[in-house]
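In the form predicted alone, a lone chain appears below as structure tokens.
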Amino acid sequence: MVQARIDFLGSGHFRPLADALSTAAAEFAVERPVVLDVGAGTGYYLAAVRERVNARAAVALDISKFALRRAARLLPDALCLVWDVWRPLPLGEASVDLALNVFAPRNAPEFARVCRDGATLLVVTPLPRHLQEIAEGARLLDIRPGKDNDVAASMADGFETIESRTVEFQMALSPADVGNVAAMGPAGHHSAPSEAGFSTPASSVTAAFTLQVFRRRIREVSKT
């Protein structure tokens, strides 16, 4: 799964989603801020959000060791640790500035602690129709509507949301993208990307994703 991964974003089919996080990013975080990524995988996205913001320190979490391999590799100045994100996370409260969320878990309560008041969190989401014109071939998980919608309220008690884009466009996948696919989703702990199905490329296949932006709440002063 994870060469799957490094094949996929690597061909650069994702760079516009890297972009518009990076941008987002850019545009919110303050001056050299504290980034956390959690689920980083490869360290695709961070790496991306670090070619636009001068970060003063970054770090990566996932369950994965394999792929934290190469997210050291990519990011050698950045923490990477292995972790579960339904663990408490690895760094002290109010010590983030920039939290980033890539089709990963969300831990809202920890998210929450770890933020700085007035921090940005970004959080990144598929769409319904996202490889749509591939899903059933590759065995891809169906993806409800309304996920956004889910993760807000999930967010509420520490997070204000600031705002909702849409970022979607068209990617022409080549029969070993497709079963690159497949084997980056959970169908590829069970069958090998060959099995896919695809021996044609596949000529436009939709990427379409939700980006969320988020702000820390002022946290409230306890009175004695």
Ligand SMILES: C[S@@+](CC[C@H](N)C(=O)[O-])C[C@H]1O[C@@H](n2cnc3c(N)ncnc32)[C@H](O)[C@@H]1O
Second form
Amino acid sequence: MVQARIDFLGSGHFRPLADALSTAAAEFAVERPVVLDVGAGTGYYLAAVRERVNARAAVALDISKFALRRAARLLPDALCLVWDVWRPLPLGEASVDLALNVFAPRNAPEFARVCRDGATLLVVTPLPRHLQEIAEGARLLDIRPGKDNDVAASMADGFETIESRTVEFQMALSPADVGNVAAMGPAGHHSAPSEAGFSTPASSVTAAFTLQVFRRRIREVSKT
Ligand SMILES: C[S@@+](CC[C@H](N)C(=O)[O-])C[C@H]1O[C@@H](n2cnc3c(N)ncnc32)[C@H](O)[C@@H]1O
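Switching forms now, from the form predicted alone to the form predicted together with this ligand, please provide the structure.
Below is the entire complex, every chain and molecule, led by the chain shown above.
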């Protein structure tokens, strides 16, 4: 499924999302940040953000070695580590200025540990209407409403919510694009694209996401 992601992202259909993420990063992050992408996949979004903010260092974590091999090729100067997000992250406390999480699992306590006070965390989740025109034909899983609220609640101990933005655009997809986007998520899929029974191009398909901006709360100084 990594190839489907590479092919779909390579087609440029999600470029507006990479642009929105980069714009938010430039707006909220400190200058020359250390950037961490958890669940970085093939590194597509980290590459876009890193360039936009002129990052001092970039770290990509993902459990898939196949995806990360691709990320390492795209980001030769970045640290790309095969890592399970549910383990303690391989970074020091308060070492990250800007963290990204795009359609990937979130370990809130670990995000809070590695982010320095005031650091920016950008989280992207799909909205229920994401890919709605092809959801049935491509047998995509339903996207639960209120995902953004769940994310904010799960982050609340370590992060305050600064802003929530809707990123929405239309895409003209070929049958191959539909197969790739179905195979790669974030909506997920029940069957291989070739079994999903779509063969016609979808002229206008909705891409719809929530981009949440969080700020790491100031740590309390322990009085001992
Ligand atoms: C839908 S993909 C998104 C990838 C990338 N952020 C993007 O949008 O192109 C979800 C990613 O999370 C990764 N992932 C899933 N479970 C993980 C875990 N426990 N630890 C680290 N990465 C994980 C997958 O390997 C996959 O690359």
